[in-house]
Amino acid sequence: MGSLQHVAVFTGSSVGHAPAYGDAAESFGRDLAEAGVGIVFGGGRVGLMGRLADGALAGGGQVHGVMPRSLVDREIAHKGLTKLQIVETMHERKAAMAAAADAFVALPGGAGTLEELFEAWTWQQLGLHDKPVALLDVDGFWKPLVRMVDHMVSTGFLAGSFRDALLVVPDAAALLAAVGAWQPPRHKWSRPEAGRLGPAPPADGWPRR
């Protein structure tokens, strides 16, 4: 994996029960600031994406939000950000969000942060694009997720490779320790003796890099 210059986060627009999401999602933001790694994400000012943002921003880093115009009209759109790029649609915000990004994180969140990693993961095992996939597991929330998949590899529909392939991180420098040492896993239509099929279709958003 080369050097890392954009994440995707993926995370909540309700900040959760527990003072520690908010508190890790702000640390998260700064630390990679300070590292110099930009952060795109939905653009949001509420929960934790306004946590995220607000951390990264106080470490001077670079964020660049992503919306659609239909919720910047109802005024959640972090006024504060280092570029805000409105589209019209859902779909267009993911991928202009994975275009801009190198890898792609999911902190603690709801249904939409699932939608958006299941995505990011499944187009990754697809050959779709071979970016580096990441759970933030802020006090053990990924967890149960990550027990369902180790029972999706042991009941034979999920390959042991893309479980090996989705990092499970505590922070910002184990996140890109981690990423500087991976490699994408094999596709799932590759043929083995080939290696992979070659160059997957590019689809929009999800250009390979």
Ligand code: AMP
The other form holds:
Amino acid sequence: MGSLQHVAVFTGSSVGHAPAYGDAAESFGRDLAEAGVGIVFGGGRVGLMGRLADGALAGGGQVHGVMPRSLVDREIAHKGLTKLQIVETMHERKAAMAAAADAFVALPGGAGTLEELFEAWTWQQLGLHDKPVALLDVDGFWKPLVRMVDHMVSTGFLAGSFRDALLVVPDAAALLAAVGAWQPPRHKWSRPEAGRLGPAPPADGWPRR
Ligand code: AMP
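With the form predicted alone in hand, show me what the form predicted in complex with ligand AMP looks like.
Every component of the complex follows; first up is the chain already shown.
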């Protein structure tokens, strides 16, 4: 794919127990800013989200937060963002983040982070978008998930090409290199073995958006 201009970042509303998580989020934000890459994220000041935004702002980057109105007080909207977009629902939030980004990356986080990551990655598999999805593997945080993904491949529930399309990178420089070389996988229902992975697509095909 071409050069990366905006990356959607999914990450925790907590900071985690080890200082390495917050430090990595802040460095990641700053490194992207210094590389001229803007960030789209959940807009909060809390947890790794806040550290990420602080890092990117310190690096002079564009930081676009997208928050449902109901979370503005609870997740404490970050006051220094270059753009804060208020939406009505969680679905609108994800749609706005996806539309504004050329790639998705998950930093350490909890269930919310996984939910957002898996939507981006499964929509790539269905061909609803052709944007790379990556894990920023701070201190081996994502290793258990990658093991689970490998288990899905070995048990016949996930095509190996989809596992290969999921980038796992240690830092911003590696992300930029991996995204530059990334090619979208063949979509799920265009595969000869598609029938083994699930039901048939609708007669008129899956909507592209
Ligand atoms: P967590 O990783 O659980 O700390 O969640 C990180 C952030 O993801 C939360 O603070 C929410 O802002 C966001 N989030 C959680 N669930 C969803 C969802 N279903 N759709 C969009 N954003 C979500």
